[in-house]
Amino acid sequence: MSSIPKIVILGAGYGGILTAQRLQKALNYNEADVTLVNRHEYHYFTTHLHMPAAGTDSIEHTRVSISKLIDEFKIDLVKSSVQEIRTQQKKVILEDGTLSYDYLVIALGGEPETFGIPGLDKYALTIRSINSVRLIREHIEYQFAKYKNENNAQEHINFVVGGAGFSGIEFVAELADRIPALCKEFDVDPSMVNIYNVEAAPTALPGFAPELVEHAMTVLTKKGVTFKIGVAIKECLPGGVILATGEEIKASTIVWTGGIRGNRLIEAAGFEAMRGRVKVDEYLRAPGHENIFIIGDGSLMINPEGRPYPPTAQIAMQQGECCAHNLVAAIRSQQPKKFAFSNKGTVASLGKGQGIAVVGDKKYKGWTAAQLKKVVDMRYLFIIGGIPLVLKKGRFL
């Protein structure tokens, strides 16, 4: 019987792929058996999905084959969906088999959080995967076609986006940029199109300085976005939404970007979780399980100010690197290291040539921030795939 420890990584998102890549560099030959499980053969860039969803960029710029990111002589890639995690048996049940593990990394990503709003899970679209992005893009184009074929029914060219955080703002920016081309293609008067961005919180883009938020809203308002800030969506209907104020917005397209929760498989496995997120220890381990690490959207960590870190790609990447280090340390009976988040800055795109950014104590907006966004994207491409991936997938113009 082999005594080589088995490491199973669930999910090839930002955290999972970084964990796998760091393990294949750090582990010696036959020091561990590493398996990476993912439902698709590709890794996709979640922070880029808003562009192909709106139709302003190609889906191919948003994904890369996992086989190009890992050494399959060192990492065994299993394409399958996880059905169940059995911690007592140290097993993971897949749709087509079972994997046993000695060490488990749960990096399954998040799911849309609907906050119990009636009809949202049934009638709203979400930006969460390559397939969902395809659906949104085709749905939007179809609405323009229907508008011209159904007596110019206004609801077909009304668009409601729930949530004015990163995803919501970046998506409405790209959608606003796409509208002129769609109007030209389908012979629609641009002045008839309405984009509503609805946010229950008192401000858009939480975490940014007020002057940057004001700049973002000014830019997007000029592009044709109507903001409804401090107003919750009360109910989602087949033909629109009802707001907490009682106002009804008729729309055939509702896109929900208003929140992320952890994967439901985490709760089903018996971990104590809040909205699917587990409060991990300083070494990224699940409470009571020294052999199970949870990173990315499924993890909950508290910052020095006493608030949870937002579930961003940046923190997932850093968790992946730390997780790999601590797995190697566990195998070699060495001391693990505590996770310490290093904030490299925050950038939000506002469409072509526009953005806002905070790097250290400096604030940027406009063209400079837009270029910083490209730098951030290319830095990630370089980290996971070197210069060849930057040249293939990078956006230079």
Given for the second form:
There are 2 protein chains.
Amino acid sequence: MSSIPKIVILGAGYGGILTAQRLQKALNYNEADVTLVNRHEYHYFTTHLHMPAAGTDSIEHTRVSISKLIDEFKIDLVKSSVQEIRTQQKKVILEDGTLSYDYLVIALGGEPETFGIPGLDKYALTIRSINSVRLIREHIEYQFAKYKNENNAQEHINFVVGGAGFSGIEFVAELADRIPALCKEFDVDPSMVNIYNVEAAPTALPGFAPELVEHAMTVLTKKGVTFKIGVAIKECLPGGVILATGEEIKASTIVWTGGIRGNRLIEAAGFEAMRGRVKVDEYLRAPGHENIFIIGDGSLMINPEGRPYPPTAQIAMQQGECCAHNLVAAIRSQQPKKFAFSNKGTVASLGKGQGIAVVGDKKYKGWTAAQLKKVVDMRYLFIIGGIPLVLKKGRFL
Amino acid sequence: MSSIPKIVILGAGYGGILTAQRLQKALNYNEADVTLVNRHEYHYFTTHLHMPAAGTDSIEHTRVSISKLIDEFKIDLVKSSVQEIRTQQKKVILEDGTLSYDYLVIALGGEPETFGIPGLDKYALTIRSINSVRLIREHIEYQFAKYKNENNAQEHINFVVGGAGFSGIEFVAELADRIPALCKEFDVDPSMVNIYNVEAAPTALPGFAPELVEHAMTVLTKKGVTFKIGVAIKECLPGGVILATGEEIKASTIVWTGGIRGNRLIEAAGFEAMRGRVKVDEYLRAPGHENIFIIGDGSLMINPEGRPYPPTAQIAMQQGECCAHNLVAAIRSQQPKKFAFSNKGTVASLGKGQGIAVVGDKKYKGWTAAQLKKVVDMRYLFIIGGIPLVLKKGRFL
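Next, give the form predicted in complex with another copy of the chain, keeping in mind that what was shown is the form predicted alone.
Below is the entire complex, every chain and molecule, led by the chain shown above.
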């Protein structure tokens, strides 16, 4: 190891940003060289993407420049896309250069998992980045314009959302909220618009208590959403989907939210992974690599009930904090600490003024849950950027 | 003829609205049955369409509900699309019904003329209605989103506007004005965007004095427009155009403004027409049909220099007034009056704060011309809707 250890963090999502911020606070001057690599010059709030995707909130409420979050005197920022991780050589190949590391943090986030359903990767849109949600928003608006120019062809105003988990439900809610404005803008009769939410699992929002799931479905059905629960998408075509029941839904817009997997670079690097997620040790390290930490969507951890924790922003943030702690400990030859997830609760937005939430053993619905969602968002803004960021990016209304 | 003569006006554009308004003022109670047929429930300002097409102004500044302009106690409004004109039977076939008439006013407006250039009718967008300009606006935004999601493929931010006449120049100016905002919204480097304005004629803006044409081109070149003057489009492809020089411009957006012709229903009805324009008599009547008036883009009139008047809003409005006068005269068995065009001048907008204008033998450039454009727009709003419409739809800034 060189005189000053080199730490490279791949990805500035929830996990990467938290790791970097905690490192910059904990490390002493010249104790380590830290480099944060990210494809974009901004960090974005994945849990908020459903709003700009539907067009109910702006992109600028959904991202913040990384240079506003990181002290560039302490951490080097590299805007580049990772091409390859070479663990043998302790190198990371970027699209325009190479970085060597002593310690590596892989916080590259997730990718959509399409479970091999034919056509989904080609014809479905996915909510996964600022670029992708701008595409969804524009795609939707374009379909309304086409509807009016192509003899009111119904497929242009049919929308299929695959997946009724967290992301699917939150997006469907925003989309339903956006429809009246779109109909007004494009002179479309709102009763002609159809939103289908298709989910293969036997229930929407798995993990939530049945009474909250029922509440969510009632709220969304009133907003005009048609649910197809317990029905898999068999195939995705350029102009619609075919369901396992044989039913065909014609739609020019298919948004797939049905699954997430780790980044493909992880498998390519030779890590043993299940859908791109590596079962890390209790210190968040990749098996057999004491100097490589994997956090966020690329990591797999088993909860006390023996099931994997779902990939969420909450766990990624906590992993980032733990990872930073363990990096500092490693550099100082101290004992690392075990990661222990502390569940702060879960909130799902159901559109304007509506939501469901579970905090501890308490359940919330409606306005209270919607406010909780904002509190969670603001708490995150506060953690990464203090009051100024809350004021700048927070949604108070 | 039945006891009360039936007047049917097809189209509520500049000509149709003026005809209807003047009739409703001039006719006595029960002197005639007047029906105004229009495809949409609104009248729109064709001369303003370049702004919502580029996204620099809203649709709502570009149209007004016909029921706000017409007294429905005096004139029947029928929202329908004309399918056929049967002059022998004195009938008009609508998509959902039939109207019989004693007097007919054909004010159906124009259609894009593509001069047989292959692919233009299929792959180019045209500025001709509220629906079409919404499509253009959304198409443009969608290309920016695609650019960011498809490896910065250059064709998505190349724009070709065919035609550097009035509409082409005004649209190109607005598009150039819109680019900075689009680049900001989609994180695109403005220097990467290309706007090409291609014109087959030896000059842009034919009819304007050379010094004004030069001024216009200088202003637009500074805004980033690349002119190809004296170069025809040979073919339009799904992903660009091939010019007569053999040069290919890759572009996902082609907007064709290069020509206009009369509505195809006119030829289908058996009128002798040149590109859908009928050479009407001095009273605006179709040859051989004393009871049929054709006004606006479907009419062809020769000016004192022996050339056809270009189809403009100005001439359509004056024809509408004359047509109403002659309808009343016909009903009252009075002498009709000859149409005489009174040229109030011409103004072309070159984007925010810029323009060129000719009024009588005076020429104007820059800010003054831009203000004149607004005055012309407001004068029109005043004519059809008085002060309330000016206040509601006028652009004062």
